[in-house]
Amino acid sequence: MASFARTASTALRAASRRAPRALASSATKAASYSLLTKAAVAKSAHCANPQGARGVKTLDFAGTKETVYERSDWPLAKLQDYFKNDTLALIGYGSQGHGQGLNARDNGLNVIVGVRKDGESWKQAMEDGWVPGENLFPIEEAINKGTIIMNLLSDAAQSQTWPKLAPLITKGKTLYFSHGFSVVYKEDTHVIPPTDVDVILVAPKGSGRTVRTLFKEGRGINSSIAIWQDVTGKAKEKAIALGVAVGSGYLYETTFEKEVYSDLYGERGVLMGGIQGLFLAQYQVLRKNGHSPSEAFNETVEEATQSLYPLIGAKGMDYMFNACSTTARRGALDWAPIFEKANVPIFEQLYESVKNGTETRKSLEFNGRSTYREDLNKELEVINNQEIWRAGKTVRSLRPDYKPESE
């Protein structure tokens, strides 16, 4: 799994490098939300706002009214004019830094990147067209040059570097995060923003790679926005505009606390931790009862990810139930409440662990180790070597659209 993640990351970065470099220049001022084609932009704009009417929308989400902001409220000319006097200093060039930075650059904004000189991120930024001394600088220099400081370092790195960075966040600048982690758990991270700057959040609901991919397709990712501190009275407006600038299609309001609670909870639950545990448990029981690896994988993972989960994403759970056989539907309806009852106590325990900071302290301790990368790779190799995922490699190789990972 670790090797696959590295291969996927390399492939996506290579795709970015193959994109037209001209759009990273001043020509971007006339470009649009998509890096690839004007046609894709026209299509996305039409899809995003079929009635052609702009404006903030209040929508009914299962009986609860919420305000949603959309990209069409910020056409490129307005977006570029709004930030014409700003320099976005993007600190860190990991997954989110890569995606958000390239998107904002392609949208015609003045973006610079700040990372450790000659480190791995510095080299990766250069591969993506960032030029030392022009829009690529050491961290401290980038912060001094920037008016909007986008702190996209890892959570552990934000904590470790804050004593050096904090004095550079001077009055008049804006401090931007894509995760509420550092400021919400300030007792553990010691990240306490200055009192004389706007502090805002734009949190894309997906990896930075997805942020970039959807942007290049002329689409936009859903994002959350939140305000920690509004000194100028314009923090919310700034957050919405920046959300559009970095590749969001729609933006939903939340708070720093709710963003980080839901994010940590979801990752440990059904998004990653829970699904790995459920997959493995079902697979193991099938194998113990004499089912072959291929059959156990197909019935546990392949059918879920290739057939059923896409139906849920496209149309909802009820649609997926209706699309299945009557026998499958009956059994699923009977067993769903049993799984719910069994899992609610686990999810309650998980939420409390997030809320009281236990998960934060574990994360800071592990991710702050000097041996972090080596320790992580050992854990990922355990998953990579589990029979379920070794069997999965063979099953995936049989798909009609399969391409070897080396490609």
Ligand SMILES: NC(=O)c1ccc[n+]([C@@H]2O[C@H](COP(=O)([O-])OP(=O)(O)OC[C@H]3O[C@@H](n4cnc5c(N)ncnc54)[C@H](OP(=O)(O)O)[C@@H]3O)[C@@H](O)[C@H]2O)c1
Given for the second form:
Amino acid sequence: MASFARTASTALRAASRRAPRALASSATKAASYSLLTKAAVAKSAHCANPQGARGVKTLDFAGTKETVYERSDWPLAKLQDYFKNDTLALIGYGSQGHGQGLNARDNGLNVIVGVRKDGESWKQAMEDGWVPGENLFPIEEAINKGTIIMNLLSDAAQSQTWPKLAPLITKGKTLYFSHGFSVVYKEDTHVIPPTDVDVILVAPKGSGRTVRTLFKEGRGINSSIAIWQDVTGKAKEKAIALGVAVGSGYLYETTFEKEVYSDLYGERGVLMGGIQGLFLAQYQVLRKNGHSPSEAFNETVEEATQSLYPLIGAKGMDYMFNACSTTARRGALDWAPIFEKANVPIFEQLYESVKNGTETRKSLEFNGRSTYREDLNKELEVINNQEIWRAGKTVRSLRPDYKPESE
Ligand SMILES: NC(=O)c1ccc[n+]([C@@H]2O[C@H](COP(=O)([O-])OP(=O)(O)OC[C@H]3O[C@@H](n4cnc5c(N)ncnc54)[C@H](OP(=O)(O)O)[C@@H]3O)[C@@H](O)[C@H]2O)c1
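Can you return the structure of this protein in the form predicted in complex with this ligand rather than the form predicted alone?
Once more the chain from above appears, this time first in line as the rest of the complex follows.
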């Protein structure tokens, strides 16, 4: 496996050097897989069935059986054959556009990018080797050329641009999203897909940068897939194949509604909003009781992120508890239900605010402003200037692997 990995990575580097701008060309196709995909191809070459072994699995998730689709069901030869008559038009080149686009291109598919000509994304796409007039076009032109229209504009921009883009999404094309946002909240976004196209979703569970990094490492990100509209009877198969094409390792089936509700809820909750609120609350009480900034930071953030949370990620909460002292375990066991009880009403309020569209309307209003970048930066600067995060900079500077330029 190690020597195989070396061979594949050498081939990939060589291919990138030879033809950085046209990896879909037949000369480079064979060498431009992620390592894992290449491994799957090598395996399938020895199979009697050139379509490869079935990778669909039904797994027991804590007593509930769910179907999971795997990349191993889509060896690269099958993937390329499946999309041989398609042009994937990637509209938008933010974090997801970058990750998904480069992965699909490296997988040897025919990918083009559509972004506005005067924007940041146009420059970024050119830096990544997309060539104006060849595989980089203004948005409308890319939609006209594409058969699979991957709408990866910001959610606010999807709503703003819809009146112009909708008439271009004609019968026979497929409309793809990475978030249920636009179509689920159609009363607010006014994104109502034409009735004669398949409408599908592949939502990677991570930033586009991670989508790219995991692919390059030969791994794959977990993604959700969902179907909004299936006019061809092939929408689900297409969603799975596209999920693999853009770099997913495992695909979990959901609905557009559930994807957007859980996503908006999670990022406002424990993933981002909740964790910032909880860190801050704990830090403030320590400071009020005379603890120094370094002590308050170490006991709130540094130990959490550097020592304990990675243990939860590796083997679960009980594993982390068991790695701590009996004193810590006793107290944490007593206080966990108190935090749970105090927080359930907040999470219920949050879920309702997501479901009834309040969160969507706020997001559309804020992110639809022409000054949204500056307005956001102002608020992030407030966080950056909070004592807890200023103290954190000094704590981080003492780490053995600290690099000043990363601050
Ligand atoms: N980021 C994530 O972690 C993540 C994860 C899963 C799913 N998603 C979903 O993936 C989709 C894309 O998200 P993203 O984070 O990659 O992108 P993003 O950063 O939110 O959006 C960036 C793209 O939107 C374009 N854009 C913004 N306003 C525009 C306008 N008025 N007209 C034309 N283009 C405009 C930008 O072009 P310019 O450079 O020209 O402004 C850029 O190409 C969203 O539906 C998002 O919810 C994101």
